[in-house]
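A single chain comes next, written as structure tokens; it is the form predicted on its own.
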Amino acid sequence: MKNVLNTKDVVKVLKIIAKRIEENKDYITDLDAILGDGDHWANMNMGYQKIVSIEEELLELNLADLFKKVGMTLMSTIGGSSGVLYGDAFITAHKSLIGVEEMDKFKIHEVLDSGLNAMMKRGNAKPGDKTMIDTLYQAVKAYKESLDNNDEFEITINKMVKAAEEGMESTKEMEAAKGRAFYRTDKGVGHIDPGAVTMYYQIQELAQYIML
């Protein structure tokens, strides 16, 4: 169980989640083909793989840096709106990471927060539009009442990874109010959004990471 993270181990993670991406390439695909241009994968995945290709350059930043740079590098490099809203994201967070050497679980969901409203603000979404903002905000909220409850940081990553799960699923009965999959007769329904996905799998990697 790790209780702090600092450069090296974001950079692990980062790592980590471009693998789990690169690996779903047929399943994400499939799901945007459906909802949206079917470019989702493949534009995550270069995202991904831009930040795994500059690794060393990464190690040498402290934290704060390291976000802006991942958020910059995301934002040059994944097309459509999904690297402008992960981009801003992280460049959004780095503000809260200025003078930190690790974060805690505080400081976590602190960066987690952030880059929440960062998406939603830059995206005008919300709750309930069927986007990957329904998997980060139940993860963000199940987070912060986990910590107002004073559980230890296991369960709360625990709580946190069920809450985005929960939150990726319930995108399959949502209507679709942003993208694509709008203007289709059903809206969309029926169908878990790719965004979603994906916004679940880095959670779920950096939950698995902080458990080792």
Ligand code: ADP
Contents of the next structure:
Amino acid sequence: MKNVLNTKDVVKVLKIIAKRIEENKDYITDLDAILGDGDHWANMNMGYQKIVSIEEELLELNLADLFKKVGMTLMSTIGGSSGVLYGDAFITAHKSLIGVEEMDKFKIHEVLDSGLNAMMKRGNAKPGDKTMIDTLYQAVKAYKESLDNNDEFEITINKMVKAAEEGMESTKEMEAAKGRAFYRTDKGVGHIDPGAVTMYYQIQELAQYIML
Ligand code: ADP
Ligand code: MG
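Given the form predicted on its own above, produce the structure of the same protein in the form predicted together with the named molecule.
Let us now look at the entire complex, which starts with that chain.
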């Protein structure tokens, strides 16, 4: 169990996430072929592979600059909506990290929350719109409730992952209000949103790393 995360930890988590995304090509591509234009996996994979390719450079940065660099890299590498949304999330979150050498559980919450708010603002989306936000919103909400409850950090992390999973699954029966699925006559009902799944992978890998 880790209680704090530094630059090295974050770079490791990013590499683990890159691998997780790389391994799930078919599932994510199929979901986006149904609900969108089929490129969500390719977009996320391209962004994360680019991050892996600049690992050495990232390891030299403090946390704030690391987040900024990751955001700028995702924004410039990924063409689709997810590039702008993730780019903005990481770039906005970097502001919470200025002067911070290690993120403790409160800082991790602050970073996730500011990323979430940046995404909602940039995408003009809210929970219930059938997007990646449904996963992150539930995760951040459960995390905060657990912090307020003074739970052990391990319990907080477990609650966060469980809520993220529920958020992801809840997109299945939702009607899309944002993204390409909105333009389908059935609004995508019956299918999980691909962006909600890749968001879940990222949260779950972060959690697993912390729990090691
Ligand atoms: P594009 O939709 O441009 O092809 P991607 O395929 O990379 O981009 O990403 C699609 C995912 O982006 C969707 O599954 C959804 O989760 C998310 N998404 C789309 N539009 C929005 C939005 N306005 N706000 C938040 N998330 C969105
Ligand atoms: Mg797409």
